[in-house]
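Only one chain is shown below, in structure tokens, and it's the form predicted alone.
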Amino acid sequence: MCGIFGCILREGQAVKLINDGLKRLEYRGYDSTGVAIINNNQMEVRKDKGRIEEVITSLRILDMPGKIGVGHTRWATHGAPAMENAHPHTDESDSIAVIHNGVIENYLELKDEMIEKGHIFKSRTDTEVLAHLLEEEMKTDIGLQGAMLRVLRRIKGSYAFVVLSTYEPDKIYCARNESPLVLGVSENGTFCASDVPALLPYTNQVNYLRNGEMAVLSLEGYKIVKISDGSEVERPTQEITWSPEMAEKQGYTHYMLKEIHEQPTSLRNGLRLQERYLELLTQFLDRGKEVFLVAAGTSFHSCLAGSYLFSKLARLTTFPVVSSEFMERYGSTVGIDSIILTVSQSGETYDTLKAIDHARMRASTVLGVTNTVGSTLTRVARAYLIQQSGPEIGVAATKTFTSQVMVLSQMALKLAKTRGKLSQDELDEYDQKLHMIPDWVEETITKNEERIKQLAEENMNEELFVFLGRGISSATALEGRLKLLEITYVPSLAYPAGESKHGPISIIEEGVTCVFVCPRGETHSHIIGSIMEMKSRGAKILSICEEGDEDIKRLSDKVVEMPKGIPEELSPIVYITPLQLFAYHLAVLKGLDPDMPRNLAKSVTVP
């Protein structure tokens, strides 16, 4: 996710504004901040890697004239921060900029095409090759209008584009494909943002850009078009009454429960992962003599779902192991046959980075999964892959957990082709399942959030709390348990459920709640069994369980129905949020900050 603000001006100085909105979208991203500026005709772009507020003073930014102008403040997912991966993106005549948030499906063919017509490209992100298609659609008579038209229609992926331009130096055009886009009028001008808040301090009238839809903005206002066919849209603005603090989470109360809300955009997001890399990545597991998933917190739950992928679907063995405990573990017997794929949604958590510098020490192949383009995991790392999650300001992490597993099936599928484990009909299947996912965590939010806000309210008294899974489920457990722990402090257990009689069962009694993860699948029977050996010892269970899969709710107190047909080996990415949800609501009616958990941190970055 990144930021994006455009303003034309009657009166004033658009670049101050644009800072000011700018601020107002830091929480999207902050690893670069840029400016494009139209005066007298003239084109002027600053920009530079850093936070908005060292790059405004460096630059002396809010020194440019003019009364139309776009910003950007960007979290990268195609090339590293630096200046020349900063945004606005330039055609060769500087007569283009660009800005965008969203991920380019095909940028990299696109780029081909261009290099093979004589176009230079400046930097390594996928915004750059809009730019360069405008440039070449406008070597005809078409218009800027025709020629956004013509290449948004050429465009795979999600974005939010706006552009500004000489050759229509009163105008501004924006386009949006998944990645949100809010256009504002007012008597002194008219804005676009990627989020309300930034348009606050100037208007509360809004107009929310839909899918496959450009607008074109003119102090008169905006026209609205599809840019299938380029007929015009009539819609009606919108008054906002948020207060500043609401809108800058989106209406929502806390930024944690706007991510969990956020999850299926994520997920639609990672499922975009750029081909070559994702085949490189694979390639290297393939070789591997042996493969350790090294994480810590959540990425550690989500590397032991993954191991569970690897194994079912690529029959490939892997070691999951907590980053802290890798060097006192297999520090002396890893070398070069081994393969370490680190999961980190910094990709600077201190243990893990410890642990990869041990690898490479002794040869090893390092390859990562993380959030974070430029953070030391992709410097160190041989091949990585970007899980697209945008920003997460809350410190329990929920995009980061679905992400990630959502990454790591994809590569447990890929690695299952190469290997010929699955016939095609199955790859087909699982490809088909995996991009139900986003509609289904989709579904599992609308229709079960006020259910589990219900029975928070049932379980706010209880005092601890015990999380069963088989399977793969076991990670679900336990990535629920460490939602619930952090930011309710209520004490907790997770286990494989199978595991429970050797130890956690002797602390079942009379009141005791235990969360059991229920998919369909192979499972099925045995956690039927293990929901049984704790209801005969009074237990109240809570099932998060298949819609009509009467055996489970026959045998529960409470259940969370969840969307019919997930395959069980996928199920932690859509069984996970009603976890997440449940822990948000108790931790709030009892008075805390899910946002905020004490003694807790974004990323460890220290030992």
Contents of the next structure:
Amino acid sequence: MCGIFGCILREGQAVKLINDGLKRLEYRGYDSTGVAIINNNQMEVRKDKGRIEEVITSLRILDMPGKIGVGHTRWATHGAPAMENAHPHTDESDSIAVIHNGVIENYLELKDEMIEKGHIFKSRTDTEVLAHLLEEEMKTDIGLQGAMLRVLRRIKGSYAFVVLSTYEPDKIYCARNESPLVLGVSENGTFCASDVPALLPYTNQVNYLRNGEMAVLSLEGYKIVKISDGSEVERPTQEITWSPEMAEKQGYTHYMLKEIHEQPTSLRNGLRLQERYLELLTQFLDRGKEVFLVAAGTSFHSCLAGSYLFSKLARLTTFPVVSSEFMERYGSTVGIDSIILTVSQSGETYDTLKAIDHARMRASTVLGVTNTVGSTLTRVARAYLIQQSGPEIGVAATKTFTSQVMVLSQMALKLAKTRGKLSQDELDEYDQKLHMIPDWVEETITKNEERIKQLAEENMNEELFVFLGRGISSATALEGRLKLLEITYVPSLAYPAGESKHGPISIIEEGVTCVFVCPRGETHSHIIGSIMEMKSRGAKILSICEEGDEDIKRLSDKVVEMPKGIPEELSPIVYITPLQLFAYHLAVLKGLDPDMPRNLAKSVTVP
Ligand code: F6R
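Cool, the form predicted alone is there; where's the form predicted together with ligand F6R?
Below, the chain from earlier opens the complete complex, with every other chain and molecule after it.
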């Protein structure tokens, strides 16, 4: 996720509005900042690593004259936070400046093509390729609009692009595919931004650019055209009635709720991993004598799910371990042939970094999955994958959990292919289902949110919850319980359901709520047995099961029904969403702030 703001003004200096706009978008990313302005037909770009305030001050950006400009606040996806990777990116003649939010999937092949044509790249980003492609097209007489359309038709992936160019110094071009971009017009000018809060000081009449559309902004307003055929699109504006505070959360009452709802998008981005790095990581995993999956909190639950995925799909045994226990448990045995796959949203968790230090000292190979390019993890790991969730502001991890499991699923499938453990038909089927997951998550949230709110109301005064699941669903149960515990403070337990009779069952009595995670699959018949054990001791049963699963419905007091056809191995990514929503709504009903639970920090960087 990144923040974009562009404006064309009748009066005043564009940089002043860009500065204000970017500050309102800072929640979208904050590792680098940059602006491009055109004044007297000359383009000037100033950019650097650092937060908006720092960069604006140190580069004296507010002194830049000009009535047309674009700005960007970055959340790195390709290339570490650094001056050369900050946006805008320019072509070789500095006549085209491009800013971008999203991930270009086919940038490596396009970049190779441009390099062959003699272009020299200044950054390690995927974005820069667009500036070079446009420069190449501008060598013909097709004009900037034609060049934009031609280039956009070649780009695969997600994007909100904004282009400023001295070829047409009074216009801004922008385009969208899956990353947001909103347009607005005021008496003083025309604007585009990643999100409504940046536009609200100037107008509350906006037009959301849709996938596959390009817009041309000028002082007269904007024209929207379809990228596929260049035809014009007429669409009335929408009135925004949110307060500025609500607008920052896109109308949601809390960041946590916004981030739960963002999962279909973050998961689509999580499917756009760089093939080259996916291949590299799986090669290391395949070569290791032993593989440890090391992480803390929610990221540990992703590892737990990962251990089932590696075992079931790729037939690889892995050892999931919480970071703080790694040294005591395996510190004296890990060595040169060990692989340590670490998973950390922030890439800065103290316990995880300590485990990495130790593993490196013992000459083990350290790999990483993280959400934060440029974090310590990305600097010390031999190779890493970026999970592409975008910044997560709510303290409780939600979208970053589902993205991590999405990445680990793709690693397990790639490894299964390399090791020859699944047939091509099976691989194709899993791949197809993996690509259906964002839609399944969307469907789950849309269909069930009201019902879950009602369940939270009914369970408002419960004093204990027990979460149970079998197989990979024990990871879902643990993560569902962690969400509830973190933000509602209600005591709760989570166990692999089969283990519950070896102790935890003693606390079950009349009326205790047991939450069962029961996808269809190999564990289905066993979970039925576990439900009966709890039910016969008076527990109230709340089950998350597949739509039309009569066996589970018959035994349960309440159910949340999930879409049909989700393979058990991939189920945590979808089945966790009702549990995230349940925890969220219960916390709100209790008058608690789910974004800032007591005693917790987003990133734990202390021992
Ligand atoms: C739970 C949560 C924490 C983090 C844990 C690890 O909602 O947010 O448990 O998962 O502190 O953080 P990362 O993934 O940054 O290493």
